[in-house]
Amino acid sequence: MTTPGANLTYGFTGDYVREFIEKESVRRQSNKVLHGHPSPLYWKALESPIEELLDERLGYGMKARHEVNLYVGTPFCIKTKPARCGFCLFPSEDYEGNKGVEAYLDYLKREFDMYKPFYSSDTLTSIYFGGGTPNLYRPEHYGRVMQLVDNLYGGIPSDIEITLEGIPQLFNEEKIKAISEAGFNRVSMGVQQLNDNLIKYSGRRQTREQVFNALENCHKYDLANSLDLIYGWPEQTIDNMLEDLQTAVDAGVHHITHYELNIAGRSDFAAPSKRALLPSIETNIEMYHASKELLLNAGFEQVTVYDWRRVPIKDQSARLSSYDYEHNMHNFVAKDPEASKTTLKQVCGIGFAAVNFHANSLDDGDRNWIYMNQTSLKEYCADIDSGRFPIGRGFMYSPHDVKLAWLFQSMQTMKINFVQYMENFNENLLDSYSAIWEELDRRNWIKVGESELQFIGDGQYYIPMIQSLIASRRLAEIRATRKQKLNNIDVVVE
């Protein structure tokens, strides 16, 4: 890929950077864990037929090795009040019973069959069943959904991570045993809160006892386990947050995702009446640093701003400390001078609201894209009934967008390897964003080493804001281009 010269600055000035940070650092932000470029708010209907893009992708496989993280989506969630637990912005449909699940699984099989000509030769590196709430399935369903994957790929590698997501109150021993026997080797539980008093704010009917019963069964059936815990709840203090974390550590949890309560859009906590109950941003920053200190002292390794894994002990299975699906994408370009091909890691998604991220090539003129399946179950089923791939909207990447997507993923790990960036994109990262790095250095938010730029101190907490800053000029460009096109003005953006 060829790019403009090393003096490119993307239009950032010191004044612009300072004003952006001063404005955004006092605002609550959303989607911190999965913050990618660009937001789905910028996606639209794809202009090229999906079959054309998938055929094109097969051709790119001759130039680069594609390693695939498979995501399988589930639409259903148990109703809560407030809706969607008060904070979730992911698409979902209300669970209405097993009849709806059976019907959905039939449609899911049909979509798997549609991808057979396009995905069957891919190299699988991880599988993640998400949603929604996949542990709404009955025990007999888990072997059935794994068989769909096996049929598509002609087998499933024995050494890859295979994760099932769910909520604590739906994991009983019969179900955990069936999950293990079907071939899953990791369970990710959306616990969010261990405090029986504070969980009321999400409308969930779950208890601490259910969480620890589920963990005990995971240990019994040798399933790696992960807990999602959220901080920044109404009435939550630093002390009861730390108590929850310590309790999870003592229960032998292998992975912990610990992130700030989502405040945005339609979420219940974005309402002014609920905002008044929330800890301040300053308190949330204290919570971030206090939780980090506890987990480091408890023998956990920080993998991203939000993700922690227990450092393996002697004779422990390496699988228990693995964290593959979430982190395979954090450097989705792997160039090896001794290899004949560059390795590009992709997400291939099947099912309701599933996302496909196809970074196919870094060569000029080649295309890269992302798209999402329908987020309405009715529309998803209607498309499949009509013989169409159930695609909702997507985004075609420019070369600049590919670089931004790579930066976003890398920044989740609290560092950027600028030597790797130069090898990938033939561009000097430190020069291109010099105004940003200078301001972050002034605030003691970064440290620059021989090959890496590391985010430190409050700079880690503010990574989502810094990602938004880095992409802000490009997003303004996209908005302006679309506005002009709506006015029937053809423009070319360099």
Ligand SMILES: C[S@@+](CC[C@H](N)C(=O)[O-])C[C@H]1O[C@@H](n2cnc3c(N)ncnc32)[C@H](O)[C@@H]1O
Second form
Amino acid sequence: MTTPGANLTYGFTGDYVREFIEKESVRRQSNKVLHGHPSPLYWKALESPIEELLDERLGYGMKARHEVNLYVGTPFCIKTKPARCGFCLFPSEDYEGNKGVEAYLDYLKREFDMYKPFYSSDTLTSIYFGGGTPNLYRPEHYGRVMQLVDNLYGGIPSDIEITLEGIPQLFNEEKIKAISEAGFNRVSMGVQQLNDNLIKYSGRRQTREQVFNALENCHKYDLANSLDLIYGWPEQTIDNMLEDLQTAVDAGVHHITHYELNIAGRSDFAAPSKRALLPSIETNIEMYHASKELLLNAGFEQVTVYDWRRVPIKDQSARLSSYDYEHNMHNFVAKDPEASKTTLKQVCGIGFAAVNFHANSLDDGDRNWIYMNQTSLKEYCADIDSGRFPIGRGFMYSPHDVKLAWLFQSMQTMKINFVQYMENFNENLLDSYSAIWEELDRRNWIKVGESELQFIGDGQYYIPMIQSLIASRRLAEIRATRKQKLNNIDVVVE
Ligand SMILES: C[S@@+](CC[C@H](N)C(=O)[O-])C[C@H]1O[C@@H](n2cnc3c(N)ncnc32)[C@H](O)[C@@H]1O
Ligand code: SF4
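Please show me the structure of the same protein in the form predicted together with the ligand, now that we have looked at it in the form predicted on its own.
Once more the chain from above appears, this time first in line as the rest of the complex follows.
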């Protein structure tokens, strides 16, 4: 238990910080969009049966009703050559036709039914159907999947954001109409590249014309829309990138996510022949700053390191350009000053590869956890057939991990409110990581105000690396604990 305002240093020294930054800043960055702290590489089979954990969560729900963002996963993607669009690091399965989709939707229904005793009293704050490629579903499927949510929660609040993700060439008018009629109010389109020559590296049969058609359909049916674009693509120049962004802006898109290309393990873009075509890290940094300048001048507001919303004009609704599913979690400890009540917002995930994030309480000794469903369709179905929740792996948070998870989320927004951090965790953030802040300040990567620490200049681009730095001591501990356990030595770190 930390004492009021305790100073913890977590063992960071100036030398350690400088060495870390010197080594890591010249490597390709990888963003932490997906899971925050810690990476799923550190997750393993859950130690407690999930029914026990869900019962425990229900108990906390009696004290403070859970506010949840619901994620519903879809496994399928159209086959490409190279596989998985060449760059994709997300789990997926090849689409083999509608029969497979029908079979999956039956399994999905069974998993929704399994959660009925555990989730039905939660309060829904946003819904996201992601994947994979959920717009591979046929028009008649959208109402059916929405019904699953409705049945589980006994209704869907009328004013929340409900997103469906997909690829441009499948958002034809018939589907967009069905998506809108089923109750979705937002579409997130994975475009990645608007340049018809460069998109070929992904093996996708996609043209920029299809992107404009899909956007027009969204506008016609009044759906908020967002485009995902990737910069740092093989052979991409700063001019190519700016042209893509300007085109998206001119087409009236409400929200843009502009990710730096993540390169890892098995993907085709990680092969040496493709790596040779990638822009340098220095060019990627220039791309980050140039895209920022263009989007700010075009009337967009930067919400996170990579996501941008069009500032609403005239009588446009602010809802159009929001992205609640993600933004709700940037401060998952929400204090209601009037009721002096603390709400911990959660993510509930159902379906293939879905993630559940259940922070239940900030007090020491309480249990908080994250887990991911099976990432192989075969195992997902086999678990449900044997009456088991289809969970692959997870992680039980220590109190230190909960703080890191909160810091990771906050850093996505390019600032940390250290007054809130003190209120939440009774710890002085500026003191705890003083060696880190000193070095970042020396590099002009941060600015410290009265209540907030802001990331500025290249410090914004390097946020993923700084997140890794802040977590590095804890991750070393986890690795050491595992090694000791493996060697059968009875030493528990922490
Ligand atoms: C899971 S994908 C699903 C969206 C949809 N299937 C598509 O392909 O557009 C969600 C987003 O993650 C981003 N993404 C996937 N792999 C990435 C990578 N290697 N680097 C950067 N962003 C990536 C893409 O922008 C993509 O739109
Ligand atoms: S980028 Fe989208 S369509 Fe391509 S493999 Fe990944 S999830 Fe599937």
